[in-house]
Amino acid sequence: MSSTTSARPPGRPRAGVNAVVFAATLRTVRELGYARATVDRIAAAAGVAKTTVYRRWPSKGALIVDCLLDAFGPAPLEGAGQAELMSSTIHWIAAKISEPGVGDAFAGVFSDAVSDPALREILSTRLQDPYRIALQDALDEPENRVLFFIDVVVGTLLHRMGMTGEPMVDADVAALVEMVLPHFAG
């Protein structure tokens, strides 16, 4: 008599849960706005239990940060020379922020982090630091200059989202590049 055992542990399969939750997060933020996109609503939109979300992320802010990391992926850091690399980075971040739900989620979590030191730490270490370090290496610039570059570019893009509810149009992104490059590109 032979028996077969499954290699899969008991319970529901978990593969793909993060992707489903991230898609539901961006969709919920886009449809309801950041403030009304609660963990309960995100879980319902993803078709998972609220406990499934809280097992992975201790807070809405932590979920949003991981969702943004997934949405942004690695920075392309393309270009021959500092000016071209910085220009492509500005265009890349502007394009990512303009994706449905991404800019809203970024602006919302950024705003929440202003008065939440724990969230500010998550945002800084998990989202900003990997991109800052990659830019420092690619540009061969010190941390303070790269942080200022990030502040100017991301701050401007998020300000536009906050003031208009819309991402910056291509012509304005090109103007931002023209304004930023003379100061940063050597």
Given for the second form:
Protein chains: 2
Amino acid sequence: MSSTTSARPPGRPRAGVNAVVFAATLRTVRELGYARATVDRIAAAAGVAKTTVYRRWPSKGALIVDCLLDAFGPAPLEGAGQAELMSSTIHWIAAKISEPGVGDAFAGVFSDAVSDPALREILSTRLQDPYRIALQDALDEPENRVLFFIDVVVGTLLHRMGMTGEPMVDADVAALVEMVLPHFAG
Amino acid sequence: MSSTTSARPPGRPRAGVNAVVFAATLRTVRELGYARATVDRIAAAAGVAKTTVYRRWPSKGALIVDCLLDAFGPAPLEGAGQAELMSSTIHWIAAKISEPGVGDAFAGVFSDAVSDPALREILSTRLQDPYRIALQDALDEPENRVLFFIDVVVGTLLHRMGMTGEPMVDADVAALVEMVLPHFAG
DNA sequence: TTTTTTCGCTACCTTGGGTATCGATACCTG
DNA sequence: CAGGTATCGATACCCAAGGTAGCGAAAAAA
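Could you output the structure for the form predicted in complex with another copy of the chain, given that the previous block was the form predicted on its own?
The complete assembly is shown below, putting the previous chain first.
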């Protein structure tokens, strides 16, 4: 039991500041927007040196992705049938994106990934894949259908957020559900 | 006839290089990606000084928006009924986004707009509004419905482009049409 | 006490958007 | 042809922000 897992690496242990940095990240993004939420400012808001941030995350994008993972948590895949499952998933991700800072951070890191293949890989692997796989299992749909589902739902929510600066209102989220469900129920 | 429209402003007239700059923009974005397509490089590719570019467009984002307007052209609002009209519109914008450089430029400028309210205003006013108004007229739908339609279609296409780096394949565009049409036909 | 690793700090590099300045040039008007 | 005006290209520059290097200090384990 002690051969595979090293009981503890030597040297000074890391301070448990990840949660503090995540909170500072969302707070800074909420207050200043994504672009002005520089790593300098995030570190300052967390009471941590900028070099400490870069010692833990290789880039700003990687920090944001981990922050979003922490903010989203596991998908609550609850629901009797396939329809209820998709509906609750759409409402869940819409609500998360509506949380202060989360939507801006999501849209911002997605934006950066457009012209940064390395970040796109991180975003796809660390953020999208876990939820995609969980959805494949829960919905019993093939990969390409789930990817299309994600494109529609997340793409729509982020486009609204990007064009207006405000998250999508509940009525439109409901319309999104009503549009998506029949397409997959058939 | 000569009192309202000044026949010509005094001074050296502008050289007709807009088309050259637009072409150089798309070519540079296609070859290097959005982030590495700097104004410096675009100007060099167009055989023009960087200061000349900034004399005509107030920012890189404004240049990209005008370039996209030039690339899109007017929406071909042809089609007998509402269904055919929406279908042809979706296929048209999907095809445009698939053109080399256009999709990257679109996703890139959209990304920048997320945390740049001034650019968001330009994007909304100069790019989205004309097509939105034309669609409102052609489809006879209220503004919020047309905005929702645009969020779904453009958001989905851009999300696919941003996550994979490749435009959406025809089969998925067809699925998008099949998902959207019933929602608006009813 | 020595070793090992992280910490905060400061200084620095690089890229890229955007601006200021200046001589040269093209065009119109008198 | 001379003068006025506005653009052109070129160079130099400012600034913000992502990211790195080096260093002494501090926190553990051996």
